[in-house]
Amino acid sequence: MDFRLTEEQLALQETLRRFIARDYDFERRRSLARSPLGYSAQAWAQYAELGLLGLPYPEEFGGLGGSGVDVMAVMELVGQGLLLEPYLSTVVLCGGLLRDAAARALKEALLPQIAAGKLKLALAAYEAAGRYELAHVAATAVRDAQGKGWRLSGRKSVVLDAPSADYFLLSARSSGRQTDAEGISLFLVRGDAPGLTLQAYPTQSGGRAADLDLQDVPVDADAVIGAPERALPIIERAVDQGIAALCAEALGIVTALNEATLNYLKTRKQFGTVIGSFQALQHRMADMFIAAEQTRSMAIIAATEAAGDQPAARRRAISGAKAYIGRAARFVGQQAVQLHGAMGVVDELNVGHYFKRLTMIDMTFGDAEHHLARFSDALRVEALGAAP
């Protein structure tokens, strides 16, 4: 099998790479992270012009019909450039959910607006007590007095890119216990809906997130995404696709860290000679490049398996990739910081920012230990199922 990117994918990366070099250098990124919005509205409009915001959607809804590998090609550059815009939340997670599960009328209304850069969304699927378990839903959905809509109450935690979202895709329970797989529905909720309040905060890597508080928030009946009380599988699939995108972002960061570290070793002098001539440092650099190549392989597996229709096989592949990349990226980040010496942790150098983002990626949607356990459980279930 040929794992090389196509000419079109390479051209897409090169276009984005030129944009980053011209309009999104590290100092520009630092100023955007400190701004009230937290990202560049001009860059978001530029992504729309380049077709990036409609990349994974069918052409009939204003998209380009791209694949998971196309998204991987974009997210790799998102990582290299440390881009702050809500591409993962809006395009990959929420846009993917709408593409795969929404009624046609909602697709026609929302997907073209996402592709045009006029609409941003955020996924509110996690709660504090549930940690990484999507089935742990205590937020409630109750039919209103007329039986024509719903009333939502509860709290959602660490909703990525929530402060800039026009809509939320929010999970709530109308039946069953807090950890049951059944009884969960997914709702499209306006960001300015009455009874909805946000507690916003910056993340460690420069992005934005918020905790949501819902007090009897009204939602129309046609705002339910997918089948009522059976939303967990479509949420899990969207999160798996989001994890695959994060794996590609981590790949971009690892690649950038290796390049920056190698350049530093070639120029930094100690005892009258460049430190890159020291054999011990050469060995560490070689280990970093091996980790990067293995990260690329795992990111490709995640990108190709994320859209699979077999949930067990998809989850196993995604968890394997997330677990490996989490550990490999941590290794590369630590080595890069150490090989840069004291300057590896200063705010004025991008190395420390790359390492912070890798740490956030590892913690998002389940850290390496969580996914290693999930991968192990999947292998055990498969072995028991195959046993005579």
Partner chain sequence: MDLNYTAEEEAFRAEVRAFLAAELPADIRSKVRLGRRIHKDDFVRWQKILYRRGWGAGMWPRRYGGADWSVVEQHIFDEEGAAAGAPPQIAFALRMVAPVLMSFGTAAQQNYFLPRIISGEHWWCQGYSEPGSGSDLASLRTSAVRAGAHYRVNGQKTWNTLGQYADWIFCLVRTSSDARPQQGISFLLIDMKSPGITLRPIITIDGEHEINDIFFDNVQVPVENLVGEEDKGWTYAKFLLAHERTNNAGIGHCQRALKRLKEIATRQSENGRPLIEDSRFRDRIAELELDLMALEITNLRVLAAVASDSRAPGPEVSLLKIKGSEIIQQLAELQMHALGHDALPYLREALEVDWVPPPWLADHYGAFAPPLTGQYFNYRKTTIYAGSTEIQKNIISKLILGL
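Having seen the form predicted alone, I'd like the form predicted together with the partner chain now, please.
Left out here are the partners and the other molecules; the chain alone remains.
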């Protein structure tokens, strides 16, 4: 076993750290979050130059052939810098999905474009009534009259990074009941396709998202990714990789919050002494330190298992990590705010923004309790065999 990052990974992190210090300080980040685009187009171009946008793709598709741990190294810094660019949606979720499941021609067409920073995608897989269940798909896909392409109708809710996406990867159903695992296909849909409307809004942690409404949106037959009516496993696998990336982002934030809080405990004075001299706060800070170490371990598990093609083993790792980190990060986030007193609840300080981002990470792709339930259900199957 080896738990260290490689020289290259450390160098990559150092590059990003310098980039954040120079081009992405807290004030800059705040003004970007308020801008119409919601992120920095310039930063996106810089990521492309650094190779970050092609990091997890094979070299033949313009990538660097990076691993889950490489992505983890990047996402940790995305967390620390509270970076707003649609890296998760474009590079990890959609690019990852195309890499794992798309036909070769499509990969050749799209992955190099993503790596070059010329193409952005968003995953439209969740629907309001499904909560965190990806198999809940009410949107429909119907063969068009000529029997060549498809017509898509329905709604997708809270599609992250939708407003800036050139394409969507969108799930729709052509058979089965609303909650069946079978019958779901995944389509590549142009952002400007006729019949597709976006209701865009900012998110609580500074990003952008939208609800999608589709009415008879035409797509070609070759816009189907993976096997028709059997797309759920590839969507789940992509989301699992997205979750691993979110876990690493949470790790970056937890680390940053602990650093800020520890610093505050050492400098904020009340009752004639630094508040870090109060034992109640010392123990709290010790618990936060432990939570961060445990978070790192879980983020490593997630990063190394996310690409696994055994769904059961992967679910155990990913749901386990999301559940554990969700709770650990909730604790650290809430306590970082608490220990900053009123300073913790103001918009002017980064602590509150870290806390909000951690909260939104927990709420994305299943909160801690959702994943604990999945983990626990898997445990039951392990013990008793598959449910009747």
